[in-house]
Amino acid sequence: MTPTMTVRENVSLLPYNTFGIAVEAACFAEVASVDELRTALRSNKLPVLVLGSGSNILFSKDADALVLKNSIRGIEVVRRFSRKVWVKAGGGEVWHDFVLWAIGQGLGGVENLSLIPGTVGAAPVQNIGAYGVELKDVFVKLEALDLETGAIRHFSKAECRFGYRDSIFKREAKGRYCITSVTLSLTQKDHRIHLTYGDIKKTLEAEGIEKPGIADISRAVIRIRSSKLPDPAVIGNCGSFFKNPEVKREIMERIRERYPQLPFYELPNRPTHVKVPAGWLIEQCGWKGKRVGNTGCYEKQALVLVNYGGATGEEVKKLAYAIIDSVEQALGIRLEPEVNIL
C-alpha cells in the first residue's frame, strides 16, 4: 500500500459532509490517484461509497461501507480549437475553484455555475445547473473507474444520459463508478453570456455594468448565491434540498387560479410542461424560516434545509418528507429531493 494512502476503520464522517451530520464509516480512505483508488479497493469486502466534498448527501445512519474521498486533482488544456478549448479536470478538484481557474484563463461557459458546492467529479452525477446553464451544455466526456472491476471506462455525453439534475450515475450506474476526470468544452472568445435567468441582469444593472464579461457574470452569481444560501461552515446544509418540479401546463394554470402570482419558467424542449420554483411552493405552505428541533427551513431561502447544531440525519429526513407531503396536499405537486439520502 502506498505511504500516502491508508484505509482506516471507524472514521467519523462529520468533517466530510456539509450537513454536519455525526456518523461513522466502517472504513475510510482518501485517494489522490487512480492507483491509490485501485489499492484501496483491492482487499475490500464492503460496499463502496464515493464522496466528493459531501455537499449533496444526507447521512441518516452510519455508513457500513468503504467510504472513498475522491481527491484526484489536476487541470489541463488537452485540445485547442479556433474558438474553444477542451479542459480536463481531476474528479477531486473543487468545482468553484475550477470555475475561478477557467475565468482566470479567460475561458467561458461555466461562469453561471459559480459557487455551486461540490467537486468536478460530482458535477456530472447531478448534472449541476444554475441561472440558465447546466453542466451538459459544456460537457465533452469523462473517465470513471469501475468499482467492481477496477477498469477505466470512458463516457460520452450521450452515454451519461443527462436530465434535469439527473444522469445515468443516479440511476442504473448508481454506486458503480468513481469519476476520475471530466473534460469540458470552454470558449476562448465570443463567449455566450446568459443573463435572463434569476437576478443576474438586475444585479449587474445595479452595479452599472452594461456589457458584462464572464468575470462580471461570475461575481454577480456569487453575490446572489451568498445572499441566499448559508455558509456550511457556519450552518450545516447541502444547498438546495429539492428539485424545481416540471409540471404540466394545466396543473400550473389550476394553481394560478388560486395563486395568480405563481412564478414559472418555460421549457423550450418540453412545451407541454413548465418549471415551477420549489422554494415558492414551500414558502406558500408556511415552512420558510420554520425551525423543528435542531433542523429547519432556512429563513432566506425555503429550498434550503439546515442543521442548527446536533441534528441527526433522520431528523432532517423527517422534516424533508413533512415538507413534501405538505406541498402535495396543499398544491398537488410532489417535490423530489435533489440531495442523496443515505
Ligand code: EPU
Second form
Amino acid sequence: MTPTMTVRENVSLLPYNTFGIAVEAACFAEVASVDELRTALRSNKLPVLVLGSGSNILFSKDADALVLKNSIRGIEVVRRFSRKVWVKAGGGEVWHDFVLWAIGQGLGGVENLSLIPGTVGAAPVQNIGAYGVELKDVFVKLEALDLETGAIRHFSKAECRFGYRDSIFKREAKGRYCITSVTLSLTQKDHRIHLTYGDIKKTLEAEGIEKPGIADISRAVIRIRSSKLPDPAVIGNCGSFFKNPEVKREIMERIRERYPQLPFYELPNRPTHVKVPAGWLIEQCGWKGKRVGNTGCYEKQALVLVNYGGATGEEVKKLAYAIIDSVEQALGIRLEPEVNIL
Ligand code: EPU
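The form predicted together with the ligand is what I need now, so please give it after the form predicted alone.
Below is the whole assembly, all chains and molecules, this chain first.
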C-alpha cells in the first residue's frame, strides 16, 4: 500500500537542499502524483515553493511557504519514429537516473548531461547544459500544473523561451508552475556524438577510444565532473554558483591587455559579445580554494561555492557577493548568480 500524502508543519529542509542549509519550511509535503499535488494545494493559504532535488537553490532564511517536493515518477516511450523516440518522464525523476535509463535503452541525446544533479522537472527551468549540449537540444514539450488554478498547461519548446541557463520559468512564469512531466526526443540509431568540448576528447583519447558511443561519452563526462566538482553528498554545493558572463568584445580585449591568457568563447548569435569563464575571473582575483568560516570557493573549480558543514545561507550569500564585488572592482565585470537565492 502506498502511504498517503500528508502536509506537515515546521519541517527541516536540511535533507532537501544540496547546499546542506538548515532552514525550516512552514509547511511541507512530498507529492507523487498530480492528484496529490492538487490535494496539497487545496486548503493552502501560503506561498508555494516547488523543490526538485534542491540542487540549485540557496536558502538564506526559513521558508514561510508550503514547500512541495516533486516526486512524480515514471518514464515511458510515447512515440516512435524511424530514427527517434519521444520519451515522457515524470518531473520528480532524478535527472541522472533518467540519463542512465536512456543509455541502458540505447537512446542518445542526453549522455553529455550525465551526472548533473537535480530532477527532470527542474531541468527545463534553467535549461541545464554541459559539454556542448543543452536540454533545449532534445526538448519537445512539458506539462505543468498551474499552482494558482490547479489546471494543467502544456508548454511547447518555443513557449519555454530557453536561453543560456534560462527559461520562462525563471522569468514571467517564475513560481507559477510545478512541472509534472517533460517529453524529450532521443535517437535510437545514428546518434549525434558531441565531442567539441576539449576535455571529453582528451579523456577518451587517453582511454584509446577513437569511435566513442553514447555510453563512452557518459562515462567520460562522469569522470570529468567527478574530478572537478564536489559531490554534494560529501560537501554541500549547488554546482556552478555564477553564470559565465557575456561581455562586450571591447571589455574582453581590455582585460586581455593585462591578462593575455583570458579564455573566451564566441557567441554565434551575438557577435558583439563573447562569453568568458567566470571560474577564470574568480581564480584571478585570488578566491579559488579560499575558505571563509564554514563556506568557501572550491579548490578545484572556482565557480563552485561550498558548505564545509554548518554554514548558514547568509554566510554563503555574503561570500557570493564579496566575490561579485571583488571581480567587478578588479576586472570590471559584474557576475550574476546562477543559483536561485531565497
Ligand atoms: N577556469 C579557471 N579556473 C577555475 C574554473 C574554470 O580558470 O577555477 C577556466 C578554465 O580556463 C576552463 C574554463 O574556465 O577552461 C571553463 O571551465 P570548465 O570547463 O570547468 O567549465 P565552466 O565554464 O566553469 C560550465 C558550466 C558547468 C558545466 C561546464 C562544462 C556554467 C555556469 N557552468 O562551467 O555547469 O558542467 O561548463 O560544460 O555555465 C552548472 O551549471 O552547475 C555546471 C556545473
